[in-house]
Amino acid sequence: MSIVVTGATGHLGRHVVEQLLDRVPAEQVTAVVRSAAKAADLAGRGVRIAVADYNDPATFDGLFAAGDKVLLISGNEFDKGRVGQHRVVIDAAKAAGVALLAYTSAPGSLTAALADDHRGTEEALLGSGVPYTLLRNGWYHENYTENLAPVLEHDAVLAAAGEGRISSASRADYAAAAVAVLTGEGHENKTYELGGDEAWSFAEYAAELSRQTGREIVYNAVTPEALTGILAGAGVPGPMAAVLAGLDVSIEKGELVVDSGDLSRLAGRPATPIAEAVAAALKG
(Lines of atoms letter the chains of each structure in order from A and count residues from 1; the text may use other names and numbers.)
(Lines give C-alpha, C1' and ligand atoms only; values in the text may rest on other atoms or scores of the structure.)
Protein backbone atom coordinates (compact mmCIF):
# COMPACT_ATOMS: atom_id res chain seq x y z
CA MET A 1 0.00 0.00 0.00
CA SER A 2 1.26 3.41 -0.94
CA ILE A 3 0.12 6.97 -0.33
CA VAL A 4 0.12 8.59 -3.76
CA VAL A 5 0.22 12.35 -4.31
CA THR A 6 -0.41 13.79 -7.78
CA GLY A 7 1.10 17.15 -8.66
CA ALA A 8 3.69 16.41 -6.00
CA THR A 9 6.18 19.10 -7.04
CA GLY A 10 3.55 21.85 -7.14
CA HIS A 11 3.05 24.46 -4.43
CA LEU A 12 0.54 22.39 -2.42
CA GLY A 13 1.93 18.99 -3.38
CA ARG A 14 5.36 19.69 -1.95
CA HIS A 15 3.85 20.67 1.39
CA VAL A 16 1.83 17.44 1.42
CA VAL A 17 4.83 15.24 0.64
CA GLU A 18 7.02 17.00 3.21
CA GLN A 19 4.41 16.51 5.91
CA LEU A 20 3.82 12.90 4.90
CA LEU A 21 7.52 12.22 5.37
CA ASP A 22 7.13 13.34 8.99
CA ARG A 23 4.42 10.70 9.49
CA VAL A 24 5.24 7.63 7.39
CA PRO A 25 8.35 5.94 5.93
CA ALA A 26 9.47 7.44 2.61
CA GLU A 27 9.05 4.14 0.79
CA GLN A 28 5.31 4.32 1.48
CA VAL A 29 5.00 7.62 -0.44
CA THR A 30 4.67 7.89 -4.21
CA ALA A 31 5.06 11.31 -5.84
CA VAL A 32 3.36 11.62 -9.23
CA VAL A 33 5.10 14.30 -11.30
CA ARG A 34 5.44 15.39 -14.91
CA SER A 35 9.20 15.92 -14.59
CA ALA A 36 11.39 13.46 -12.70
CA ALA A 37 14.15 16.05 -12.57
CA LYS A 38 12.00 18.36 -10.45
CA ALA A 39 11.49 15.54 -7.97
CA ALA A 40 15.13 14.49 -7.73
CA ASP A 41 15.36 15.75 -4.16
CA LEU A 42 12.37 13.64 -3.14
CA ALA A 43 13.81 10.57 -4.86
CA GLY A 44 17.02 11.13 -2.93
CA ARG A 45 15.02 10.88 0.28
CA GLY A 46 13.53 7.54 -0.68
CA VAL A 47 10.21 8.68 -2.15
CA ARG A 48 9.02 6.62 -5.12
CA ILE A 49 8.71 8.81 -8.20
CA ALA A 50 6.12 8.11 -10.91
CA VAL A 51 6.10 10.22 -14.08
CA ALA A 52 2.59 10.80 -15.43
CA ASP A 53 0.60 13.55 -17.11
CA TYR A 54 -3.13 14.28 -16.77
CA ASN A 55 -3.15 14.89 -20.55
CA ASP A 56 -1.82 11.38 -21.32
CA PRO A 57 -4.10 8.71 -19.85
CA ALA A 58 -1.72 5.88 -20.76
CA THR A 59 0.84 7.24 -18.27
CA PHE A 60 -1.54 6.35 -15.43
CA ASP A 61 -1.91 2.71 -16.52
CA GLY A 62 -0.74 0.54 -13.63
CA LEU A 63 0.37 3.53 -11.58
CA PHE A 64 -2.00 2.80 -8.68
CA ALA A 65 -2.33 -0.45 -6.74
CA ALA A 66 -5.17 -1.96 -4.76
CA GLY A 67 -5.35 -0.42 -1.32
CA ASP A 68 -3.52 2.80 -2.22
CA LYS A 69 -4.68 6.10 -0.80
CA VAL A 70 -4.49 8.78 -3.48
CA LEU A 71 -4.54 12.57 -3.28
CA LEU A 72 -5.70 14.11 -6.55
CA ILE A 73 -4.52 17.72 -6.50
CA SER A 74 -6.58 19.67 -8.99
CA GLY A 75 -4.75 20.67 -12.16
CA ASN A 76 -3.94 24.28 -12.99
CA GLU A 77 -4.33 24.12 -16.77
CA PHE A 78 -7.62 25.98 -16.92
CA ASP A 79 -7.69 25.89 -20.73
CA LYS A 80 -7.27 22.13 -21.15
CA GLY A 81 -10.49 20.70 -19.73
CA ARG A 82 -9.64 20.01 -16.12
CA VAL A 83 -12.61 17.70 -15.52
CA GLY A 84 -11.37 15.42 -18.29
CA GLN A 85 -7.86 15.52 -16.86
CA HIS A 86 -9.13 14.62 -13.41
CA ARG A 87 -11.31 11.85 -14.80
CA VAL A 88 -8.14 10.17 -16.10
CA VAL A 89 -6.95 9.81 -12.50
CA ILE A 90 -10.37 8.75 -11.22
CA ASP A 91 -10.67 6.04 -13.88
CA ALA A 92 -7.18 4.73 -13.09
CA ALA A 93 -7.96 4.71 -9.38
CA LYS A 94 -11.19 2.79 -9.97
CA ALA A 95 -9.45 0.23 -12.17
CA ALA A 96 -6.81 -0.37 -9.51
CA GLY A 97 -9.23 -0.63 -6.61
CA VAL A 98 -7.69 2.09 -4.45
CA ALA A 99 -8.84 2.41 -0.85
CA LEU A 100 -9.43 6.16 -1.04
CA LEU A 101 -9.24 9.02 -3.52
CA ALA A 102 -9.12 12.46 -1.91
CA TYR A 103 -9.66 15.47 -4.17
CA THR A 104 -8.74 19.11 -3.54
CA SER A 105 -11.93 20.90 -4.50
CA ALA A 106 -13.42 24.34 -3.78
CA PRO A 107 -15.88 25.47 -1.09
CA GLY A 108 -19.42 24.26 -1.69
CA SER A 109 -20.67 27.83 -1.36
CA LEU A 110 -18.53 29.10 -4.27
CA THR A 111 -20.54 29.94 -7.41
CA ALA A 112 -17.76 31.66 -9.39
CA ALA A 113 -16.73 30.14 -12.72
CA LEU A 114 -13.60 28.74 -11.10
CA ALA A 115 -15.81 26.30 -9.19
CA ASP A 116 -17.33 24.71 -12.30
CA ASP A 117 -14.45 22.30 -12.92
CA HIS A 118 -14.46 21.31 -9.26
CA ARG A 119 -18.17 20.52 -9.29
CA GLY A 120 -17.73 18.50 -12.47
CA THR A 121 -14.86 16.55 -10.92
CA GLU A 122 -16.85 15.92 -7.74
CA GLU A 123 -19.71 14.56 -9.83
CA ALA A 124 -17.34 12.24 -11.72
CA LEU A 125 -15.74 11.05 -8.49
CA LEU A 126 -19.00 10.35 -6.72
CA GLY A 127 -20.32 8.56 -9.80
CA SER A 128 -17.25 6.33 -10.01
CA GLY A 129 -17.97 4.38 -6.84
CA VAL A 130 -14.40 4.92 -5.61
CA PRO A 131 -14.24 5.67 -1.87
CA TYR A 132 -13.67 9.42 -1.77
CA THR A 133 -12.91 12.39 0.41
CA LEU A 134 -13.71 15.88 -0.84
CA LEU A 135 -11.25 18.41 0.55
CA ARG A 136 -13.02 21.63 -0.34
CA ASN A 137 -10.10 23.99 0.11
CA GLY A 138 -10.86 27.65 0.65
CA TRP A 139 -8.62 30.45 -0.53
CA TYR A 140 -4.88 30.48 0.13
CA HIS A 141 -3.01 33.25 1.98
CA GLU A 142 -0.31 32.89 -0.66
CA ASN A 143 -2.70 34.05 -3.38
CA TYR A 144 -2.14 37.48 -1.87
CA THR A 145 1.11 37.37 0.09
CA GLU A 146 3.09 36.05 -2.87
CA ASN A 147 2.01 39.06 -4.92
CA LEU A 148 2.98 41.93 -2.68
CA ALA A 149 5.27 43.72 -5.16
CA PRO A 150 2.53 45.81 -6.86
CA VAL A 151 0.87 46.45 -3.50
CA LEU A 152 4.08 47.83 -2.03
CA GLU A 153 4.89 49.73 -5.22
CA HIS A 154 1.59 51.61 -5.17
CA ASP A 155 0.83 51.44 -1.42
CA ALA A 156 -2.57 50.07 -2.32
CA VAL A 157 -4.52 46.81 -2.20
CA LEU A 158 -6.75 46.57 -5.26
CA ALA A 159 -9.82 44.32 -5.34
CA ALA A 160 -13.41 44.18 -6.52
CA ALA A 161 -14.69 42.51 -3.35
CA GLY A 162 -16.30 45.45 -1.57
CA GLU A 163 -16.48 44.68 2.14
CA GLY A 164 -16.52 40.93 1.59
CA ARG A 165 -14.52 38.65 3.85
CA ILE A 166 -12.26 35.63 3.20
CA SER A 167 -11.47 32.63 5.40
CA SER A 168 -8.05 31.99 3.90
CA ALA A 169 -5.33 29.75 5.29
CA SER A 170 -1.81 28.75 4.31
CA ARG A 171 -0.89 25.99 1.88
CA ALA A 172 0.78 24.22 4.79
CA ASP A 173 -2.55 24.26 6.66
CA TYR A 174 -4.45 22.66 3.78
CA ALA A 175 -1.63 20.17 3.34
CA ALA A 176 -1.94 19.19 7.00
CA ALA A 177 -5.63 18.44 6.50
CA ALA A 178 -4.86 16.30 3.46
CA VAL A 179 -2.16 14.41 5.35
CA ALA A 180 -4.56 13.73 8.21
CA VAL A 181 -7.00 12.16 5.76
CA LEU A 182 -4.33 10.16 3.93
CA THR A 183 -2.80 8.76 7.11
CA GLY A 184 -5.95 8.45 9.21
CA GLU A 185 -9.06 6.31 9.22
CA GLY A 186 -12.76 6.95 8.83
CA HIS A 187 -12.61 9.63 6.14
CA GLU A 188 -14.25 7.60 3.38
CA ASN A 189 -17.15 9.28 1.55
CA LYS A 190 -16.89 12.47 3.56
CA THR A 191 -16.80 16.11 2.54
CA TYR A 192 -14.79 18.69 4.46
CA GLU A 193 -15.30 22.43 4.04
CA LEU A 194 -11.87 23.89 4.73
CA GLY A 195 -10.93 27.46 5.59
CA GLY A 196 -9.05 29.58 8.09
CA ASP A 197 -10.25 30.20 11.61
CA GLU A 198 -10.76 33.94 11.16
CA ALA A 199 -12.16 35.69 8.11
CA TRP A 200 -10.72 39.04 7.04
CA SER A 201 -11.64 41.86 4.69
CA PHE A 202 -9.38 43.63 2.21
CA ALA A 203 -9.57 46.78 4.33
CA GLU A 204 -8.25 44.76 7.27
CA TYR A 205 -5.59 43.22 5.04
CA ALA A 206 -4.43 46.68 3.97
CA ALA A 207 -4.39 47.77 7.61
CA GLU A 208 -2.24 44.76 8.55
CA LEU A 209 0.19 45.52 5.75
CA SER A 210 0.34 49.11 6.97
CA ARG A 211 1.05 47.97 10.52
CA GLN A 212 3.85 45.64 9.50
CA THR A 213 5.51 47.91 6.96
CA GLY A 214 5.06 51.22 8.76
CA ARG A 215 3.60 52.66 5.56
CA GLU A 216 0.10 53.83 4.77
CA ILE A 217 -1.37 51.17 2.51
CA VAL A 218 -4.97 51.68 1.47
CA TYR A 219 -7.66 49.44 0.05
CA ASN A 220 -8.95 50.61 -3.31
CA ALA A 221 -12.25 48.95 -4.08
CA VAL A 222 -12.98 48.86 -7.81
CA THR A 223 -15.68 47.35 -10.01
CA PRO A 224 -15.23 43.86 -11.46
CA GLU A 225 -15.07 45.40 -14.92
CA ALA A 226 -12.32 47.78 -13.87
CA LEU A 227 -10.37 44.97 -12.20
CA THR A 228 -10.64 42.81 -15.32
CA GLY A 229 -9.17 45.67 -17.38
CA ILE A 230 -6.40 46.34 -14.90
CA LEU A 231 -5.39 42.68 -14.76
CA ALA A 232 -5.49 42.36 -18.53
CA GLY A 233 -3.35 45.49 -18.81
CA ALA A 234 -0.84 43.87 -16.47
CA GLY A 235 -0.52 40.87 -18.79
CA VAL A 236 -3.08 38.47 -17.34
CA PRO A 237 -4.89 36.68 -20.20
CA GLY A 238 -8.39 38.09 -20.70
CA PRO A 239 -10.36 34.95 -19.73
CA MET A 240 -8.29 34.47 -16.56
CA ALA A 241 -8.66 38.16 -15.66
CA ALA A 242 -12.43 37.73 -15.88
CA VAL A 243 -12.28 34.60 -13.71
CA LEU A 244 -10.26 36.42 -11.04
CA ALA A 245 -12.66 39.36 -11.06
CA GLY A 246 -15.52 36.90 -10.72
CA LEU A 247 -13.88 35.47 -7.64
CA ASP A 248 -13.88 38.92 -6.07
CA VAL A 249 -17.61 39.12 -6.76
CA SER A 250 -18.02 35.83 -4.90
CA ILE A 251 -15.94 37.21 -2.03
CA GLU A 252 -18.23 40.23 -1.79
CA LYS A 253 -21.17 37.82 -1.54
CA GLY A 254 -19.50 35.97 1.34
CA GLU A 255 -18.92 32.78 -0.63
CA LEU A 256 -15.34 32.36 0.59
CA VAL A 257 -16.21 32.56 4.26
CA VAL A 258 -15.86 29.03 5.67
CA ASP A 259 -16.80 28.62 9.32
CA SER A 260 -17.02 24.83 9.62
CA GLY A 261 -13.86 24.49 11.72
CA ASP A 262 -12.96 21.41 9.65
CA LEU A 263 -9.48 22.66 8.73
CA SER A 264 -8.16 23.20 12.24
CA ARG A 265 -9.83 19.99 13.44
CA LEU A 266 -8.18 17.89 10.74
CA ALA A 267 -4.82 19.65 11.10
CA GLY A 268 -4.93 19.27 14.88
CA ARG A 269 -3.93 22.89 15.40
CA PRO A 270 -5.20 26.40 14.69
CA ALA A 271 -4.95 27.62 11.11
CA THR A 272 -2.21 30.13 10.29
CA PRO A 273 -3.43 33.74 10.77
CA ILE A 274 -3.14 36.12 7.82
CA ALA A 275 -0.89 38.38 9.91
CA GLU A 276 1.63 35.56 10.26
CA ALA A 277 1.58 34.95 6.51
CA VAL A 278 2.13 38.65 5.84
CA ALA A 279 5.10 38.70 8.21
CA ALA A 280 6.68 35.69 6.50
CA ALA A 281 6.19 37.23 3.06
CA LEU A 282 7.73 40.54 4.07
CA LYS A 283 10.76 38.75 5.50
CA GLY A 284 11.11 36.52 2.49
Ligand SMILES: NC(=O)c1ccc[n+]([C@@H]2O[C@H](COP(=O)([O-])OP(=O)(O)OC[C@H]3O[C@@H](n4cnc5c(N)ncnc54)[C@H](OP(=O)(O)O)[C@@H]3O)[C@@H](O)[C@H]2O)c1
The other form holds:
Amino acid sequence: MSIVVTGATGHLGRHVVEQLLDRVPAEQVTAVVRSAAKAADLAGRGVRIAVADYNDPATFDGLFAAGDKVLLISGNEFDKGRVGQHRVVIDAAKAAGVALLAYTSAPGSLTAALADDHRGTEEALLGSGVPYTLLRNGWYHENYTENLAPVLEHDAVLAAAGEGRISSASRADYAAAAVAVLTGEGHENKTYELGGDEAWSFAEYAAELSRQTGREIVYNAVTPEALTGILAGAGVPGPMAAVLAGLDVSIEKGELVVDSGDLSRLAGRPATPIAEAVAAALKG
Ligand SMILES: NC(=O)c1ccc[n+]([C@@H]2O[C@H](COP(=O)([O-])OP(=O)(O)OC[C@H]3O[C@@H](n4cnc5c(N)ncnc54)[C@H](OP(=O)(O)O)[C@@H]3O)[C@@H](O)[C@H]2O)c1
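In place of the form predicted alone, output the structure of the form predicted together with this ligand.
Below: every chain and molecule of the assembly, starting with the one above.
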Protein backbone atom coordinates (compact mmCIF):
# COMPACT_ATOMS: atom_id res chain seq x y z
CA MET A 1 0.00 0.00 0.00
CA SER A 2 1.33 3.38 -1.00
CA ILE A 3 0.43 7.05 -1.03
CA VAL A 4 0.64 7.94 -4.69
CA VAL A 5 0.97 11.52 -5.98
CA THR A 6 0.58 12.38 -9.66
CA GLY A 7 2.09 15.61 -11.00
CA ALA A 8 4.75 15.09 -8.34
CA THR A 9 7.38 17.16 -10.15
CA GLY A 10 5.01 20.13 -10.48
CA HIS A 11 4.94 23.06 -8.05
CA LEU A 12 2.09 21.73 -5.91
CA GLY A 13 3.19 18.10 -6.21
CA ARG A 14 6.64 18.91 -4.85
CA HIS A 15 5.11 20.57 -1.79
CA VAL A 16 2.88 17.52 -1.25
CA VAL A 17 5.74 15.02 -1.50
CA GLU A 18 7.92 17.16 0.75
CA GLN A 19 5.22 17.33 3.43
CA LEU A 20 4.43 13.61 3.08
CA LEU A 21 8.07 12.82 3.77
CA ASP A 22 7.70 14.63 7.13
CA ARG A 23 4.88 12.23 8.03
CA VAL A 24 5.53 8.80 6.52
CA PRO A 25 8.58 6.72 5.50
CA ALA A 26 9.77 7.48 1.95
CA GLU A 27 9.18 3.89 0.80
CA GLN A 28 5.44 4.43 1.36
CA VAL A 29 5.36 7.33 -1.13
CA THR A 30 5.10 6.93 -4.90
CA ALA A 31 5.69 9.91 -7.19
CA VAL A 32 4.03 9.65 -10.61
CA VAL A 33 6.06 11.73 -13.04
CA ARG A 34 6.54 12.17 -16.78
CA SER A 35 10.31 12.45 -16.48
CA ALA A 36 12.33 10.22 -14.18
CA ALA A 37 15.28 12.61 -14.63
CA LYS A 38 13.19 15.49 -13.21
CA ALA A 39 12.42 13.29 -10.18
CA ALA A 40 16.00 12.09 -9.57
CA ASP A 41 16.21 14.05 -6.30
CA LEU A 42 13.06 12.33 -5.01
CA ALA A 43 14.35 8.89 -6.01
CA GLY A 44 17.56 9.70 -4.17
CA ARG A 45 15.52 10.21 -1.01
CA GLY A 46 13.87 6.80 -1.29
CA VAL A 47 10.60 7.81 -2.95
CA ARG A 48 9.32 5.23 -5.44
CA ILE A 49 9.13 6.72 -8.93
CA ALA A 50 6.53 5.67 -11.51
CA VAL A 51 6.74 7.15 -15.01
CA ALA A 52 3.33 7.73 -16.62
CA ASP A 53 1.54 10.22 -18.84
CA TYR A 54 -2.17 11.15 -18.65
CA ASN A 55 -2.16 10.98 -22.48
CA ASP A 56 -1.11 7.31 -22.51
CA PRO A 57 -3.50 5.00 -20.59
CA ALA A 58 -1.15 2.00 -20.92
CA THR A 59 1.43 3.79 -18.75
CA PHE A 60 -1.04 3.59 -15.84
CA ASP A 61 -1.58 -0.19 -16.23
CA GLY A 62 -0.65 -1.83 -12.93
CA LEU A 63 0.63 1.45 -11.49
CA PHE A 64 -1.82 1.51 -8.57
CA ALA A 65 -2.40 -1.29 -6.05
CA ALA A 66 -5.45 -2.21 -3.97
CA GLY A 67 -5.57 -0.03 -0.87
CA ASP A 68 -3.44 2.81 -2.28
CA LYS A 69 -4.38 6.39 -1.47
CA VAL A 70 -3.94 8.48 -4.60
CA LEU A 71 -3.74 12.23 -5.14
CA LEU A 72 -4.63 13.15 -8.72
CA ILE A 73 -3.18 16.60 -9.35
CA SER A 74 -5.03 18.18 -12.26
CA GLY A 75 -2.95 18.58 -15.42
CA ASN A 76 -2.00 21.80 -17.14
CA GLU A 77 -2.41 20.85 -20.81
CA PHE A 78 -5.54 22.90 -21.43
CA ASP A 79 -5.66 22.00 -25.13
CA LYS A 80 -5.51 18.22 -24.65
CA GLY A 81 -8.87 17.46 -23.05
CA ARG A 82 -8.07 17.34 -19.38
CA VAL A 83 -11.25 15.48 -18.41
CA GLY A 84 -10.22 12.59 -20.67
CA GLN A 85 -6.69 12.71 -19.24
CA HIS A 86 -7.97 12.61 -15.67
CA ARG A 87 -10.38 9.79 -16.54
CA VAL A 88 -7.35 7.68 -17.47
CA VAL A 89 -6.17 7.96 -13.86
CA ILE A 90 -9.66 7.39 -12.44
CA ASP A 91 -10.13 4.23 -14.56
CA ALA A 92 -6.75 2.84 -13.46
CA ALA A 93 -7.53 3.63 -9.82
CA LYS A 94 -10.88 1.87 -10.11
CA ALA A 95 -9.35 -1.21 -11.77
CA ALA A 96 -6.79 -1.48 -8.95
CA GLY A 97 -9.30 -1.00 -6.14
CA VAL A 98 -7.60 1.98 -4.49
CA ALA A 99 -8.82 3.04 -1.05
CA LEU A 100 -9.10 6.73 -1.95
CA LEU A 101 -8.70 9.02 -4.93
CA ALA A 102 -8.33 12.69 -3.99
CA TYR A 103 -8.59 15.23 -6.80
CA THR A 104 -7.38 18.85 -6.85
CA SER A 105 -10.46 20.64 -8.17
CA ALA A 106 -11.66 24.27 -8.19
CA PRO A 107 -14.11 26.05 -5.85
CA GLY A 108 -17.70 24.90 -6.30
CA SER A 109 -18.77 28.53 -6.72
CA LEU A 110 -16.47 29.11 -9.71
CA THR A 111 -18.38 29.42 -13.00
CA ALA A 112 -15.50 30.68 -15.18
CA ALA A 113 -14.54 28.54 -18.19
CA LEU A 114 -11.45 27.34 -16.35
CA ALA A 115 -13.70 25.40 -13.96
CA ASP A 116 -15.33 23.29 -16.70
CA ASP A 117 -12.60 20.62 -16.73
CA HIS A 118 -12.81 20.37 -12.94
CA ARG A 119 -16.59 19.91 -12.94
CA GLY A 120 -16.22 17.27 -15.69
CA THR A 121 -13.56 15.42 -13.72
CA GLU A 122 -15.61 15.55 -10.52
CA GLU A 123 -18.52 14.01 -12.41
CA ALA A 124 -16.32 11.23 -13.79
CA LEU A 125 -14.87 10.55 -10.35
CA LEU A 126 -18.24 10.43 -8.60
CA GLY A 127 -19.63 8.24 -11.40
CA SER A 128 -16.74 5.78 -11.04
CA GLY A 129 -17.73 4.61 -7.57
CA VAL A 130 -14.12 4.99 -6.35
CA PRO A 131 -13.97 6.44 -2.80
CA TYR A 132 -13.11 10.08 -3.44
CA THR A 133 -12.14 13.34 -1.81
CA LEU A 134 -12.70 16.58 -3.69
CA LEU A 135 -10.04 19.10 -2.74
CA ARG A 136 -11.61 22.19 -4.26
CA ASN A 137 -8.56 24.40 -4.22
CA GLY A 138 -9.03 28.15 -4.35
CA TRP A 139 -6.47 30.45 -5.91
CA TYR A 140 -2.75 30.34 -5.18
CA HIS A 141 -1.04 33.42 -3.72
CA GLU A 142 1.74 32.56 -6.15
CA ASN A 143 -0.48 33.33 -9.17
CA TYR A 144 0.13 36.94 -8.16
CA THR A 145 3.30 36.99 -6.08
CA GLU A 146 5.33 35.10 -8.69
CA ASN A 147 4.36 37.67 -11.30
CA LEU A 148 5.48 40.89 -9.66
CA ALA A 149 7.89 42.06 -12.39
CA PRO A 150 5.32 44.00 -14.48
CA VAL A 151 3.67 45.32 -11.29
CA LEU A 152 6.97 46.73 -10.02
CA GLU A 153 7.86 48.04 -13.48
CA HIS A 154 4.65 50.08 -13.76
CA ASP A 155 3.89 50.58 -10.06
CA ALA A 156 0.42 49.25 -10.84
CA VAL A 157 -1.62 46.10 -10.26
CA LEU A 158 -3.77 45.51 -13.31
CA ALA A 159 -6.96 43.45 -13.08
CA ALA A 160 -10.54 43.37 -14.33
CA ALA A 161 -11.96 42.27 -10.99
CA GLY A 162 -13.44 45.56 -9.74
CA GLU A 163 -13.74 45.38 -5.96
CA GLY A 164 -14.01 41.59 -5.95
CA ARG A 165 -12.16 39.65 -3.28
CA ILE A 166 -10.10 36.43 -3.37
CA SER A 167 -9.40 33.92 -0.58
CA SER A 168 -6.04 32.83 -1.90
CA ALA A 169 -3.57 30.67 0.00
CA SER A 170 -0.07 29.39 -0.70
CA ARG A 171 0.59 26.19 -2.59
CA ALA A 172 2.17 24.87 0.61
CA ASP A 173 -1.15 25.45 2.41
CA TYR A 174 -3.13 23.47 -0.18
CA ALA A 175 -0.47 20.76 0.01
CA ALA A 176 -0.91 20.60 3.78
CA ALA A 177 -4.65 20.02 3.33
CA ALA A 178 -3.99 17.29 0.76
CA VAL A 179 -1.45 15.60 3.04
CA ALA A 180 -3.92 15.65 5.93
CA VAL A 181 -6.43 13.84 3.74
CA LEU A 182 -3.88 11.33 2.41
CA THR A 183 -2.48 10.46 5.84
CA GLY A 184 -5.67 10.80 7.90
CA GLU A 185 -8.92 8.89 8.23
CA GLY A 186 -12.54 9.61 7.48
CA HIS A 187 -12.14 11.71 4.31
CA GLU A 188 -13.95 9.29 1.98
CA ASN A 189 -16.64 10.87 -0.18
CA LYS A 190 -16.08 14.34 1.27
CA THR A 191 -15.82 17.65 -0.53
CA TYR A 192 -13.60 20.37 0.90
CA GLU A 193 -13.80 24.00 -0.21
CA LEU A 194 -10.26 25.22 0.34
CA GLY A 195 -9.02 28.79 0.55
CA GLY A 196 -7.16 31.26 2.72
CA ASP A 197 -8.52 32.61 5.99
CA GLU A 198 -8.73 36.25 4.84
CA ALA A 199 -10.08 37.37 1.47
CA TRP A 200 -8.40 40.41 -0.10
CA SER A 201 -9.23 42.86 -2.89
CA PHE A 202 -6.81 44.08 -5.55
CA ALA A 203 -6.88 47.56 -3.98
CA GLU A 204 -5.76 45.99 -0.69
CA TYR A 205 -3.13 43.94 -2.53
CA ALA A 206 -1.74 47.12 -4.14
CA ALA A 207 -1.75 48.83 -0.71
CA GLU A 208 0.18 45.89 0.79
CA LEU A 209 2.73 46.06 -2.02
CA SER A 210 3.05 49.81 -1.42
CA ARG A 211 3.60 49.25 2.30
CA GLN A 212 6.26 46.63 1.75
CA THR A 213 8.15 48.36 -1.08
CA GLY A 214 7.82 51.93 0.19
CA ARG A 215 6.57 52.92 -3.26
CA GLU A 216 3.15 54.03 -4.39
CA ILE A 217 1.62 51.08 -6.19
CA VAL A 218 -1.93 51.60 -7.40
CA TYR A 219 -4.71 49.25 -8.50
CA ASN A 220 -5.58 49.89 -12.11
CA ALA A 221 -9.06 48.38 -12.61
CA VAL A 222 -9.82 47.76 -16.27
CA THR A 223 -12.66 46.11 -18.17
CA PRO A 224 -12.43 42.41 -19.13
CA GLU A 225 -12.20 43.45 -22.80
CA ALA A 226 -9.30 45.81 -22.06
CA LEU A 227 -7.54 43.11 -20.03
CA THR A 228 -7.96 40.57 -22.85
CA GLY A 229 -6.35 43.07 -25.25
CA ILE A 230 -3.51 43.90 -22.87
CA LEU A 231 -2.72 40.22 -22.22
CA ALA A 232 -2.88 39.41 -25.94
CA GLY A 233 -0.56 42.38 -26.60
CA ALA A 234 1.86 40.92 -24.06
CA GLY A 235 1.96 37.64 -25.99
CA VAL A 236 -0.69 35.56 -24.19
CA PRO A 237 -2.54 33.52 -26.88
CA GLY A 238 -6.00 35.04 -27.59
CA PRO A 239 -8.20 32.25 -26.18
CA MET A 240 -6.12 32.03 -22.98
CA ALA A 241 -6.24 35.83 -22.58
CA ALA A 242 -10.05 35.65 -22.72
CA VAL A 243 -10.10 32.78 -20.20
CA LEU A 244 -7.94 34.78 -17.79
CA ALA A 245 -10.10 37.89 -18.18
CA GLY A 246 -13.15 35.67 -17.56
CA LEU A 247 -11.58 34.63 -14.29
CA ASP A 248 -11.40 38.25 -13.17
CA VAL A 249 -15.11 38.55 -13.92
CA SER A 250 -15.67 35.59 -11.59
CA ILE A 251 -13.52 37.26 -8.95
CA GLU A 252 -15.60 40.43 -9.19
CA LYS A 253 -18.70 38.31 -8.58
CA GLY A 254 -17.11 36.83 -5.45
CA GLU A 255 -16.73 33.33 -6.88
CA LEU A 256 -13.22 32.91 -5.48
CA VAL A 257 -14.17 33.79 -1.94
CA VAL A 258 -14.03 30.64 0.18
CA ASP A 259 -15.24 30.95 3.75
CA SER A 260 -15.61 27.29 4.76
CA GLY A 261 -12.54 27.24 7.04
CA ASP A 262 -11.78 23.78 5.59
CA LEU A 263 -8.16 24.56 4.70
CA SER A 264 -6.96 25.72 8.12
CA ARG A 265 -9.04 22.98 9.77
CA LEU A 266 -7.39 20.26 7.66
CA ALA A 267 -3.91 21.81 7.88
CA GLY A 268 -4.27 22.26 11.64
CA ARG A 269 -2.92 25.80 11.44
CA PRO A 270 -3.89 29.15 9.92
CA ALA A 271 -3.34 29.63 6.19
CA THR A 272 -0.40 31.78 5.07
CA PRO A 273 -1.47 35.45 4.86
CA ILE A 274 -1.00 37.16 1.47
CA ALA A 275 1.30 39.70 3.17
CA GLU A 276 3.69 36.89 4.04
CA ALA A 277 3.71 35.62 0.44
CA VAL A 278 4.39 39.16 -0.79
CA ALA A 279 7.31 39.50 1.64
CA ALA A 280 8.79 36.18 0.51
CA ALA A 281 8.44 37.14 -3.16
CA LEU A 282 10.04 40.59 -2.66
CA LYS A 283 12.95 38.97 -0.84
CA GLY A 284 13.39 36.96 -4.02
N1 LIG B 1 -5.51 26.95 -7.82
C2 LIG B 1 -4.74 27.68 -8.62
O3 LIG B 1 -4.51 28.89 -8.40
C4 LIG B 1 -4.10 27.04 -9.79
C5 LIG B 1 -3.24 27.79 -10.59
C6 LIG B 1 -2.62 27.16 -11.67
C7 LIG B 1 -2.89 25.82 -11.93
N8 LIG B 1 -3.74 25.13 -11.12
C9 LIG B 1 -4.06 23.70 -11.35
O10 LIG B 1 -3.42 22.96 -10.30
C11 LIG B 1 -2.48 22.03 -10.88
C12 LIG B 1 -1.25 21.96 -9.98
O13 LIG B 1 -0.69 23.25 -9.85
P14 LIG B 1 0.88 23.45 -10.02
O15 LIG B 1 1.17 24.83 -9.63
O16 LIG B 1 1.60 22.33 -9.39
O17 LIG B 1 1.03 23.31 -11.61
P18 LIG B 1 2.30 22.82 -12.42
O19 LIG B 1 3.56 23.21 -11.70
O20 LIG B 1 2.12 23.32 -13.81
O21 LIG B 1 2.22 21.23 -12.37
C22 LIG B 1 1.40 20.49 -13.22
C23 LIG B 1 1.81 19.04 -13.06
O24 LIG B 1 0.98 18.25 -13.91
C25 LIG B 1 1.83 17.33 -14.59
N26 LIG B 1 1.25 16.97 -15.88
C27 LIG B 1 0.80 17.81 -16.85
N28 LIG B 1 0.37 17.11 -17.91
C29 LIG B 1 0.58 15.81 -17.61
C30 LIG B 1 0.38 14.60 -18.32
N31 LIG B 1 -0.10 14.60 -19.56
N32 LIG B 1 0.68 13.44 -17.71
C33 LIG B 1 1.19 13.42 -16.46
N34 LIG B 1 1.42 14.54 -15.73
C35 LIG B 1 1.13 15.71 -16.31
C36 LIG B 1 3.14 18.10 -14.80
O37 LIG B 1 4.19 17.19 -15.08
P38 LIG B 1 5.70 17.71 -15.36
O39 LIG B 1 6.29 17.96 -13.99
O40 LIG B 1 6.31 16.58 -16.07
O41 LIG B 1 5.60 18.96 -16.18
C42 LIG B 1 3.27 18.79 -13.47
O43 LIG B 1 3.88 17.94 -12.53
C44 LIG B 1 -2.20 22.58 -12.29
O45 LIG B 1 -1.78 21.55 -13.17
C46 LIG B 1 -3.55 23.15 -12.67
O47 LIG B 1 -4.45 22.14 -13.09
C48 LIG B 1 -4.34 25.70 -10.06
